[in-house]
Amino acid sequence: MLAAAITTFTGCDKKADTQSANPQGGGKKLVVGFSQVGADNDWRVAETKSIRDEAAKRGIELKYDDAKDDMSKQLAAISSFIAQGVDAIILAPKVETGWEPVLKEAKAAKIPVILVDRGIKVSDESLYATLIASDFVAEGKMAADWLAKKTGGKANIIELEGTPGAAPAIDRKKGFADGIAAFPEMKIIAAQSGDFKTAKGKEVTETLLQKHGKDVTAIYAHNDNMALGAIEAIKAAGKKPGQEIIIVSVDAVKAGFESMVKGELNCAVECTPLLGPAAFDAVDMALKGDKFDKKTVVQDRVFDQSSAATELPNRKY
């Protein structure tokens, strides 16, 4: 049932008879808390909209908290949701570790926790109901495969990493490293965190270009926002992004497609943020006590300049 919910990502309408009543409380309105990492990039904004829209569609009261990229605020938000007696919690965790104490509180209160887009590391996996996310290792591998084909297996690469300790940053780095391992002439000559932010991506790229500028032939960014920042830095350095320096990133947000149409970003590996339908299907199943998979993997695609113009009108984020 949960896997079937992923088909809604392609634009299919949700069934009109979706129940909004609390499965444990008869006609009582369902109340769900949602702890979001932040709203400082296009992907996060799209994910929040997807969850908010789906809650409204189902008649569910959503208590939303924006942690502004601060894990301590996420922990406080979850504790607050527990104190308020919400029926379920949706959590987009900032990093992989540090969640066990607060999730034990949620379990003791019999409040199921649904993880979206990022996994966590805990000693007891029963502390959360399920994880709905992309395969970040596979995304990194897809980016590496595309770049290897584009460059003929020869590239000096700057890697713009995501937030230290975050599952996408860890896994996208691993997947990319695994992908280029078969190509001795593809080398990462510099790697630094841009924290998934446009401004930070620009700042880091400026610094690394000053140090390695003549050698850099490609940039791999863990998300589109950092890639867009890198493009601005490349222009400021008097080089042509997409031509003199090949750029591949992950997320495939609308701004990334627009950049590909301009000929600046070369490739974007998709990571869909449209997780609302699947998240609330999981909430429903958890409250009913239904059994379902511990993880649902969202299938992603690869887009480059050859398909960007055709696909752009279809993008929802």
The other form holds:
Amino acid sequence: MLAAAITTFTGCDKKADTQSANPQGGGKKLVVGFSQVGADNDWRVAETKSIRDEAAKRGIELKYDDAKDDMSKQLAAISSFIAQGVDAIILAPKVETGWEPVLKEAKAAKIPVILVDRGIKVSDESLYATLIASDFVAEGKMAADWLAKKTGGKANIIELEGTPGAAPAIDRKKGFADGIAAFPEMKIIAAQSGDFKTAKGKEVTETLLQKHGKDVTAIYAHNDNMALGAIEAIKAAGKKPGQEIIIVSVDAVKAGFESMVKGELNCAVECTPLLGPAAFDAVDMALKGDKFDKKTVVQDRVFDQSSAATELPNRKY
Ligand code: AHR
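Provide the structure of the form predicted together with ligand AHR, given the form predicted on its own shown above.
Full complex below, order starting with the chain above.
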């Protein structure tokens, strides 16, 4: 599904020659910088692999930088790509804000920036060419709908949030809140960030279970890795994950499926990290000066223990 305004990225005239020399043979090899926010959950590793694989398939030289979850490192990586004169930049941004100055540098250098997986907030949308991402609000809503059905609209919920300020953390929270609003007996009794990481999800759940243990009937985690950490904490507290505490999360990575097959994780809302092909199609279009959608929304599905075993062999990440 394509959404939002159709615009033309106008900052790419200089690069059009490079591109026309490249993809269909001849000329100079295309060079693309990819700034990845980090590598410490299954989803992000899969996204990096998808982008690396697609670059290799297309004969594109990929300059890769892992910012190790540090925003200043990510900004420095983009400045460095600009200084190296890459043809285009693919950016998986940590948080929504703080990008304007570096994106202005890229625009001045006529280097198109393709955003993947997370959106940003800028006053001038021409600072990036396009965004390819899931609808995180819809994912949160799907998680809430599933949980409402499973619990008959009655649950005391711990919410494990993603990285503060990151689009999926903000939007998945909103979507879930919207979804449970119709159910007065579904309450979020505690919410804390687990930073999209297994270890942090475990640590936060341990603390929250100590505080609210007997009241907790469900956990909503903004990603599978935090849910998997929560499952470890629930077991350590002597409770049965998937039975005494119902767990719903987002991503649907292989490890999430394995946990559903074991009867621990109850439900995973899909968020695909396989964005490489779409990202490089966007690079091509931006470099050619083609018109294209400002945002491409990736479609996601919902899996639970009833569908996990059948789907597991098909999972690519
Ligand atoms: O932006 C996508 C989210 O970020 C994924 O759900 C999560 O696992 C990742 O770190």
